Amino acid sequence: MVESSAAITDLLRQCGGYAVIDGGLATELERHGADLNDPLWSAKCLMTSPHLIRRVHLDYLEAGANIIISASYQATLQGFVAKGISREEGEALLRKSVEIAREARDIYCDRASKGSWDVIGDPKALKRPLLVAASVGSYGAYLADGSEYSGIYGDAVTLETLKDFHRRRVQVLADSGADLIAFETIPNKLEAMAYAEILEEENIKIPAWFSFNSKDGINVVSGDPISDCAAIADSCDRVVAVGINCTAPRYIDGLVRSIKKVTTKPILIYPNSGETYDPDRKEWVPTTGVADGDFVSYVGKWHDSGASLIGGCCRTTPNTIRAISKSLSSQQDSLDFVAP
């Protein structure tokens, strides 16, 4: 296990100086059959088909991703208690998402050493650095009224209500046996506090990193500035990078650029798809959205801007991370090539 600040700076300096994370679960899930009409969203398979959610892990890392996250992200003990699942069975769903995809990464590694796979064609990826990050998702998700896309969640939601409704849940990933925590599509500035404060008062001792999103490109959904939310993550010694996740692929230049204003920490993003997300159809768009092999073209900018660790989220797929994973690669090999 990764147990120190070191762990991304440790990774990117294995990879090259980037690192590439995996993309969507939930609907690969669905792509291989899996139900998900249900509260529980992804975090149902857990229950019902884990070999599924085994499966997409293991798509993810022979796409060539190094880091792998946990089906928790709406795996959480009071919408596990809401479908009659004890707290006791609950943590064990929750250290089970990490068992998942740490026997991914397993099967995986005793696969590429025997030389099952052509690991994305590459010798020097079988020798490459994969950790397991362990979601959490919002409040907003466990609402699953969308709001973790609008960052609205009333007057009656203090910054204790969510030290309270998460504190448990994190206590448990932290001991799992993840590398990694993250805190994804954090949709305001309070949540972001909320943990920040969980991470020092439990002192948490495996890594973090937090990822918000954006619906305009210059703050978080809720209106807070990503500036803000991002000084919050800097703030905390125990996040080890800050970024983006589930937002359009048009608006991660300038939000990369802004996050780099506020802090030196890396910077990752893994958006989506580029399609719109209806909360009242519970169901995505076409919009904007963008082909996988399209993310080929953002990539080197991304890159460019600041971002050192780039995958996918919803909607994506292991041919995007494919896709980034080789565009990442060529640039590698090329400063390789003309380094004196």
Given for the second form:
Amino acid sequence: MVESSAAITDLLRQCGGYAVIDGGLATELERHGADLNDPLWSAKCLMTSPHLIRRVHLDYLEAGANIIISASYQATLQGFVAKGISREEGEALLRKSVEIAREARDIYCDRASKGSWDVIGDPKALKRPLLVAASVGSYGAYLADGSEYSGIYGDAVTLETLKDFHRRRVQVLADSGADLIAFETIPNKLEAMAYAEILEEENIKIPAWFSFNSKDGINVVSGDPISDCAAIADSCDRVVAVGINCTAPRYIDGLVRSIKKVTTKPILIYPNSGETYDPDRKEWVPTTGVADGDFVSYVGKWHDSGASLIGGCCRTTPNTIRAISKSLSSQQDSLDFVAP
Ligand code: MET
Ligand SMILES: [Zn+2]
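Form predicted alone done; form predicted together with methionine now:
Let's see the whole complex now, leading with the same chain.
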């Protein structure tokens, strides 16, 4: 396990300047038949089908991911309590999300070292570093009312509300054996500030990344400028990478360029498939006009613009991650060739 705030820089150094993040977890669980129509969304599987979560993590490792993200995105103590699950059991489920990911990593390493996984043809793949990131989804994700894609929580929700809401979950995940905390799909500046303050106040010992979502390529979904949000991440020493997830591929390039202007921290991106989620109908609707589906063709450009950690979010699959991994390694090989 990589300790301390050097986790991401060490990873990037060992990987030759880029690393691969996994793909959509919840949507992949659904593709395998899980019914996630529940306020807990993917966290429901922590109780009903942990084996399926482990399998999806393994599929992503096998596809070339260096970082797998736990199934705690919508696992909140408040959400569990609403289901009649006690705080203690809820905390155990949070820890379990990380244990499942660590187990998947152990199984993968064991199989890979025995050479029993025929998909791994590339000897470099056997030695690659693998990190487990503990996911923290937003307050809006807990509300499960679509506000993670609007970022509008209303005036009654203050910085203190958000800090109170997230504090214990962050503490539990920080002590769960994860290598880092992935604050994902952050919809507004206020929530980024809440996370930054919790990290400091609780003296959280593992590093974190901040990842925002956008639906216009300029602002995060609430309308707060991405540059303001990324600047909060930049000013917090415990944040070791900053970027964008669950956002249409067509917006990524511009967002990476804006982030780059306010930070020298590594930039991460894991776009969704480019479809939009209809919270009322609870389904993904393909957008018209832009061919986001084949987003792997953008990977070289994103890397050139400054993203060094690249993966996929909702509706991407192990095939997407395999293609990203191949695209980045062939780009790297050609760089090695031009500049030995
Ligand atoms: C709405 S974004 C969800 C991110 C989470 N890591 C997942 O893939 O399930
Ligand atoms: Zn997503």
